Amino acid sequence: MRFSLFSLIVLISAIFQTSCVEYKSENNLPILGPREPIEKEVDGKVVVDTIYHTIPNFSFTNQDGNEVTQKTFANSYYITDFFFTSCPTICPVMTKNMLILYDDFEGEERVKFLSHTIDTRHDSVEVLKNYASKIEVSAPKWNFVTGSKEDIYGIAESYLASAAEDPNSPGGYIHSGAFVLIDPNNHIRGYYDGTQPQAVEKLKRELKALLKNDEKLK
């Protein structure tokens, strides 16, 4: 698994900054990244407030040719990966471990999966079809999407994740090996390494843990 330069400095400084961040759930799953203190004022006193990294709006276009948006995973928890259909090295790996939880979260409409392509020459909506009914999945539960290479490189580093063009790799691309795991509303809540079959286990339990805390909380 390889990181930019920036990601790596950035998910180094969100891993640090998780032992003062507000825990906001009953099995203590931090919310990870940049966050600001701010100030404001409650009943006439000054306090404290924090505000939370969040992934910003973005539009794609699934395997259906569906655009795909922030409104797509309302009220729902989803994993979030890159990849690239014809990938010679981890994407097998990971994507057959999402697999595993595509399969137990099926019947769990709060959670979904997204995947975006970073060979955006290459895998188009058609070849993204293919590749989702190849492994016998579909939208909306699991979204394989493209876009323009700016919009998904610049998503990347929102989700603290590496993907770019390098012809010296395998299949001429590098990219992040996580499993991201965000709430429902956009805060990023872990990550995992996809190619490790404990951490995809770590992320069923700690995602189970996170659905029932909030159905307590109705």
Contents of the next structure:
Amino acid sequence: MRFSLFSLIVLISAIFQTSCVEYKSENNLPILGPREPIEKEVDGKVVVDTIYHTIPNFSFTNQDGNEVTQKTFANSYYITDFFFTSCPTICPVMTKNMLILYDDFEGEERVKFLSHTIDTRHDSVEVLKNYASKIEVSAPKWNFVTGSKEDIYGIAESYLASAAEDPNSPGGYIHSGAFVLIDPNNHIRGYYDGTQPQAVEKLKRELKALLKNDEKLK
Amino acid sequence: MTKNLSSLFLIVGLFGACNPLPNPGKEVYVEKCQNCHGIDGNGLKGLYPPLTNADYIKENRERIACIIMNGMEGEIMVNGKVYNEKMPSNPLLTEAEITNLLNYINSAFLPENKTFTLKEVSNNLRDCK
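Having seen the form predicted on its own, I'd like the form predicted together with the partner chain now, please.
Complete assembly follows, chain above in first position.
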């Protein structure tokens, strides 16, 4: 009797393990970015903790003139990018692809969107409002934000995305076309090329798997 | 043997002919226009107007080459919807490239529109405002 109970436990845990393996590719997205090992003493023993790269606090203004901070995204995943409204090259495609995600996660409260303008001179609150209403989206689901140039470029670095002024580029700026996926703990979970439909499909799949996994853990 | 060889050439030649011809107008469209006006010519919501069956193109036929060359801004109405954003200029396109581009747009998005000739486009470009 005791033996069969034991083998039952082994069997069940084996099933769990294989099912974990099955989900691994999409559920266990790694936490990206630099890590810092921190040594500390617990009960006289030295243990090593890992500090994961975390998006620092921020404060920007969205298309409605409201403040947007980390609290805006509490308990949610968000997808973020860097763009500007008059960008003639990749931004229109990024906007189009972000719209696909916006429509797909429309009823999902745990998913939000954050687009930063890198043209803080031209893209005022009013210009952003106009842009958002032309593509028929609204805050708090999709925030288009502006702020001081230093803050925007600084936060781009934290997302490990590039953004810079460049008079030689069409429109005057260079920036990455990345969609960056952030989890409720402010960790970066994925980078996707926002100009490539296949990459956007991958983001969709992986985010859905993360959401499903969170439900299971509840 | 030579006969076999020549029939081989014939077959290879036939296959070569099956490859679609390069479409220079399409290449310009993909590079310079598609990001905004879309692969299907439908534009993007209220931001970028459609080219597909656009009444604006039919009604302003003689101005389209200039719009491509010099860009445009200000409020316009396309197929009953208002647009008011800025389209960038393309000063480096040649008259021939613009002609090919316009004919690609016709074939892909405005099948009933009359073909553009190099002469017509070159005349239109002389009168740009």
